[in-house]
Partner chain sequence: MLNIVTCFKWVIDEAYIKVGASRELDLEWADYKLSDYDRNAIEEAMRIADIEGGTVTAVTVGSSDATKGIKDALSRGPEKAIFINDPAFTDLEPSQTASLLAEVIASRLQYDLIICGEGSSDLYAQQVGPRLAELLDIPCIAFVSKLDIKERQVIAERKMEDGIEVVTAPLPALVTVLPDINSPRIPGLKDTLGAAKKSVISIGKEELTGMAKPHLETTAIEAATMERHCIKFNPDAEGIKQFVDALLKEGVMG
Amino acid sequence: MAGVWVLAENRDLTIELLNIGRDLADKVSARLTAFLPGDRDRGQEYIDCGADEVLVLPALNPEQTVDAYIPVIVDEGRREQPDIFLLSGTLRGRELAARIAARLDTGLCSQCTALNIDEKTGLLVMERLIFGGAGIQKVVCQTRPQMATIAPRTFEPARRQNREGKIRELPASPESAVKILERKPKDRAAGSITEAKVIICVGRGIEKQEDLALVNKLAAATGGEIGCTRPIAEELHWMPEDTCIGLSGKQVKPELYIGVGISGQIQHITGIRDAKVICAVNNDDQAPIFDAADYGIVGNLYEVLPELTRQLEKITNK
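Please provide the structure of this chain alone, in the form predicted together with the partner chain.
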């Protein structure tokens, strides 16, 4: 019997994949299988969230990277012949997916934005962005499994209900050639722009690093986090790399995005395309960001920002 497989590196991302995975599995009358790295106790939760079977990947020793799981997953894949295999498109997930696809000699659609089953052919129709986000490519995969990576937060998490399923432990992984020397976890105290409801984003229109103070005030008035375009982080080093928004940086989904002094190159716009409301402040009324924005203010940001901040403070202090 055909199967749909899901694999993600943590619980929250697995629960998201279980939601879309269950939907697809029902459409093709298949069983849904979730991988569970390490922690067997979570098995029942994954079953309650839609899995028919949970495959536990034994915990790795601390110096092993997740790529140690590849041989075990590939062996299981050859044995079980799943029809569809979805992986969460975190950085580790994307590397893992490409390497598993190479070993299983099948196709992989990277960072899918939509997944559907074609009713006539039963094939998985996958959509993704190409040309820096200027185009949408629709692809189907003629070999099995049909593999895809899916960016985190593309789908809602699955809801938990009482279900029954099997939990099975897979063999331990052989050592991989890549070993971890050191982990430097991210400072959790810092707000994460991928979770922010409001993002104020700065681009090259800001003339000096000191002028970020204006942006800080606007962020404070809106309760938002500050992001930036690639040049601000990479060339000017005014902001940390991990606040960089765009196709090769963070892809964000805030309720409100305000771009300040941003021209709007396609790679950046791709990073914000799922924002609910997009706003822009720029003195060039021909800047491409205005084509991607709901609301724009055409003017000098050094005059607009203080007034905008003042008006917003009035509202939020009420």
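Got the form predicted together with the partner chain; any chance of the form predicted alone too?
Next comes a single chain, given without company.
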């Protein structure tokens, strides 16, 4: 068996997968393999972070999509027969995972929150949230490879050590039936809130769209991204839909979440439950969000945000 494989679309996500991948590989006494899209120079870094082998995927030309990687990965999978295959749970990662699983005729568990090896069977036990986070489902796949997608920031990044390993280049991607003819930018957030370390989230406490400038300044002071509740995106259309956080939106895991003018209904709290630190700003001291918050500021957000921004700018400018 080829052991454990990991594939992510960028360096940071790959380093996270290498952490859990190394743990699983050690438990089943197998080797850990990482895919590296089109950048051989980063191969040694992945080895130092736990990989025993790095497989370099060919660079894509401007007309190609990630669709071109699928036959290359599938062919390698059929030859090497990996036991476990972990992919990042981003939009692109989930697409790749589903199509690769279909071609390899195996199962796939999406958005896993925990992974363990059953000591009796040696099978991968995959955990994921269900019923809006009210329950945990455990999934075991009887076919190979056992595939799972992992949401960004589920695991800590792997630590670097001086290690030795192999770097191997995979063959060029075949011509794909899918080609990019034109690119049209979609109105969306500047960055991905699912990968952000700091998130400033706005709710109906913001009175008008122009007042989002206050939130932008706070985000700039913290180096964070801006998210929102569903009414802000879908009803008022003040922000793009891909910034909506909650049960029917994005699930986020920042190191710091600051909720601004958010009441804290369960639909929203479900989306931030894994944030390391939750801070809430609300003028209602009985708002439900304070029950979930580590820190709470009771006050008018139009007074609190400018002062909070000023204090943070003092710290960052030192």
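Numbering follows the first chain given and starts at 1. If you're wondering where the values come from, they're calculated on a predicted model, not measured in any experiment. C-alpha atoms forming the largest set that superposes within 1.5 Å between two forms make up the rigid core.
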Exercise. 2 Å or more on the CA of Y257 between the two forms, with the rigid core superposed, yes or no?
Worked result: yes
Exercise. Core aligned, does the CA of V54 move at least 2 Å between the two forms?
Worked result: no
Exercise. For T33, is the C-alpha shift between the two forms 2 Å or more after core superposition?
Worked result: no
